[in-house]
Amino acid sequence: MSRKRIHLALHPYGVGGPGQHGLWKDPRVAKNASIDINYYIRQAQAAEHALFDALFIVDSQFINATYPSHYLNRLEPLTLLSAVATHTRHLGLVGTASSTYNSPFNLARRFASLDHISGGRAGWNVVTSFDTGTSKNYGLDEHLDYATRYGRALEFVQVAQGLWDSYEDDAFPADVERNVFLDPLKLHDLDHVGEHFKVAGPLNLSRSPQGQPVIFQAGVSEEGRDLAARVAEGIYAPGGPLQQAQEYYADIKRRTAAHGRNPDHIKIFIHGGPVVAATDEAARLREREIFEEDNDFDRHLALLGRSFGAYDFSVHDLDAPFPDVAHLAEKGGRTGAAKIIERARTENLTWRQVAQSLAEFRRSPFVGAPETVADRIEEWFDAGTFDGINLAFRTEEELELFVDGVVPILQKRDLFRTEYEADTLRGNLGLPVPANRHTAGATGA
């Protein structure tokens, strides 16, 4: 039996995502990187040259002035990825879109369009929206509660998948002699009536070469994990210490099997921000430099506040014990907030100490010379912590260091491909093309 191989995705953060507070000051980073389509095209082409599986674009729809630099001024994911699609051929294109603040028909059509534009390389990262302030941008006074958001998300995905099956694969004979462009018997209404949506269909777009866009999800709560196990084909996992990553990986695979699905048909990606240099010592020095570049306490405090509904913790005595403020995150990042509160209580931490600890938490396990980083990636892979890594690099030069130094070692060890297996995202991830539910003999999508 051939050895399983690692999947790699690239997660560009422009002028700086969460925790990358000083990145925008780096002279190697263009101050408009987050809104420069050429930046993304270069990133995508570098990733494709290195045979990565996908480019992943994160998104949210609420900000205030304390948010990460990249979040303050960035392009809408599907618009961005449609442009990138015309400059790439094999790389998967995964965009984030909220099931809470979109309608199923409109979003299904947009992702299906990206799937056609790219020749079958689209993926949808389904989120229910972490930022509670998003509601006020959509005419709502309050963010929906967890149960409602995740119930809506499940139904939303199911409706989208139904719409993507509107046409059977041979619905368009385009037979001039018979004067038949469409076989009407192969076009199907959806007629969905559910708890959250009423959608008639059909969608006015056929299926792409990969059948349907690949569904990704990133939940860590009980509701999020269950949603992932039911419908996701890829997951962006929280990572953390090795044991924690192992436990998450095993839990998702178990839940997937419990829902009657093949656990191999859900690919778990952990976040990875490798620091690669010529030697281990040089890499550790670079890691310390990065820590100092990003060590902005006010930004750490603001990042902490984002886990609690963008709450402004600066109005409190920062040297007082961290209190139980779980109610602030009840409709937002409830699971992450609960972990922060529990750690603060167990270790008797102050507000200041909790904020400062966030910087330490984000440190990568993949630091060193190329051989060292490859060793650690292999160790974590063999320990059952991931199927892939969602890689984030501060600069294009640091991406090159990984591609030129680490990737060849992984290939030599037969841990990573030496050529693309397919032209579609599903094909390269080893995922099946879902059967159209209306095709004779199909058992459902």
Given for the second form:
Number of protein chains: 2
Amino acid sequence: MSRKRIHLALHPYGVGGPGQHGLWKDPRVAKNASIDINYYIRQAQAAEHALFDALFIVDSQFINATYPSHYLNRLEPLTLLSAVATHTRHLGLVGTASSTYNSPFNLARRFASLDHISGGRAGWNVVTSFDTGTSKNYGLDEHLDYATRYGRALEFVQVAQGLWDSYEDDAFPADVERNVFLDPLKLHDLDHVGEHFKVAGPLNLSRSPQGQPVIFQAGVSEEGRDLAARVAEGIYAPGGPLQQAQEYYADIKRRTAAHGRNPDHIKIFIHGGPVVAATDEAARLREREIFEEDNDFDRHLALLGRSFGAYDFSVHDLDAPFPDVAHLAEKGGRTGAAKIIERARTENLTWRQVAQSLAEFRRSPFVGAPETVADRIEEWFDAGTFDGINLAFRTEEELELFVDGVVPILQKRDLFRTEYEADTLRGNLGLPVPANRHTAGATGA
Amino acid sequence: MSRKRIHLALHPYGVGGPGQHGLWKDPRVAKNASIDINYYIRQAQAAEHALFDALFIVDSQFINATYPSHYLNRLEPLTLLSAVATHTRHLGLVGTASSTYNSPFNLARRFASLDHISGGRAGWNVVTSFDTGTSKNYGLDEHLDYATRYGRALEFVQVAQGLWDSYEDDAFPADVERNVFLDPLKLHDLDHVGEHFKVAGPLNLSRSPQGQPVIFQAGVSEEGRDLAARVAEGIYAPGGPLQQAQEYYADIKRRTAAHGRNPDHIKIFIHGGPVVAATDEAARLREREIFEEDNDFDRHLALLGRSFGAYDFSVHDLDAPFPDVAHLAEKGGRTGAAKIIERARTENLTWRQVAQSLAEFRRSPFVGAPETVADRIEEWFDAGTFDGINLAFRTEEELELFVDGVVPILQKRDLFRTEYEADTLRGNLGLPVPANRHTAGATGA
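Can you swap the form predicted on its own for the form predicted in complex with a further copy of the same chain?
Expanding to the full complex; the earlier chain stays at the top.
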């Protein structure tokens, strides 16, 4: 391999995620796409055909009627990915699950099961849950605060990784002559006792060909970045303008090294919704059209409200300065309610301007004819903004335009693979297989 | 339909469940069957080809090295069934999940997701978790007591059913002209506040073609039977000698009616591991051979220990009278530790005899040439012992013998379907689709 290559993941949004609230009206989008397993299988097979690294399924658990169409009614990630697994052979299968609202034993087992079903292609995107309303679906009156959620997340991942090592790789000789199915010395309890969890183990599931599922994370806040640097092997990064993406990339790699880890063993994916057309002009027009189509101010406000516990901003005068809502931000989520407030104050923005700017933030930097989009991707890659892109498309046709138009150019420039390196997600991402902690001579990843 | 028909489910045991501890040595059994999704897909497709009602996946979460081979290393039921779903079209997909060690919102969502993925074929076998050691995987020092586990199970099912009704059936008009994707009046919070759970809802998933997943249960104790009579639509029954099966069947139907429910809307499945051969004599020989092969006393003791919190009976004199272990039985599980003790006392049994009798209990009543097995099944069915049989086979070949030999005879006698009645599990089991509780004019199931 003459140069470092780009990783690509596909992020399907069914009938429409944030900033795509009108997508369900597109005649090319099936009205039930978000709950139709065949839609996901088609997306996965298209991604695998294009040699993408992974299918990335995000998640949330709190809704109200103002939420994006795809959020209202969608399949649960692990059941979805298990169904997709047997229809693909190389594609990584990354699913979001909350460390705040699950038990480590249950969740570790489900990801290990997906890892077996897929032959070593499972990835877990660890989230601490963003919507404060989620807590009320789990018996809590209040969302757990930031520090508790991130402390819990770190311990949760460590417990899961401990459970995944319950069996050493050669625990099952299944030797008929010696009448030994299991070598009991290679089955290990965990006996974890920590601040948030007590888990005895062992897990009733052996390791897959990739050793352990790959840990993804989506840290933006201080706590999130630190968690990522400690345990993440992939990051679902916020993206944004080039300079911001560069700073984030450098910061995560620096923090990872500071924790004694190889910074190459954490792959940073930015979110990208490329708009490809025959000419640059046509692509620009289409991008503006999409933006205007979705430029529904009520929806922007509802999304802004998500960062403040589904706060309803619409009852206020939108052209007054952004209000003092710091008390709502204390338990805030991923996109950083505190940062929104800070920026609004610094730049003296009205509420309308804040909501509008969030929509602008989601506009893609990758717009143009195939050659142009490939140029922009290469430029961003070389500028140290990402290791991979998490691609979202509005329709199956737009995915096809990217795959047929842009991917071959990236391949010609030796920026993207021409065949899979491995059958496992770790293998394709260039991540090491963690040695089992109980195996003699194990040194860790 | 001239007469009532039998339902059949398939219960795959991979490398060997209870009483099959030597099965992994059979050259026809793949050493990794229990973790190989293709084994389950083949089993499911064979069951569907034979027009069976369902694939039934049981589960447990606590192991030690003495447990049956299949328990040591097996796939998690919901990921497994999701993978199987897209390779089948009519077969019901019933998975075991614990109401003691899950949260209702998470679990309701996963079963609803499987229900969508399968187009209305999901069933949930509600268990309260039998192995007392499971508690230590979930941060509890002590297993919850019987009353608490069953109280929690009832409320858990009611919460799940409430969440499954979050959306009315016509909640998504997806009307482009009127610009209405969701009709917000048809999305309902649950706002459940009970003894064990507080769950606000709504669930972010709509109803499937069968309205709600089918509820299975496996109640043997007083609390278990009562729970079944209140909420179960299918039962995984203990079986045993004919008279015992008759009493159980009549008791469950009576209790169901006493709760104001139609006793026909609870389908009782007994466990059966038929042994079919060309002649009765050959089948009897084979059955004895299997029994002797698996007649490993240490394994019987380990299984007996399961009912007493993985108690190690092997340290005692096995030919002394059964000891006073009532204190270990207080939190006991499904097969009724208390009943074992009572019987041991009444019949003045030694420990060895108790362990041996548990093994005898698992011997199948359905042994013989195909015609004989069909006769026995008809006889048991007409005697009011079951609505369906949960069939377990040692090998894929033995499943084939049953399907090719016995099923056609049952069909000739009009005891088993010759084509599927429906594409949903409810449809094939003859269970009603529960009306959504929020829909005007709804009367309930």
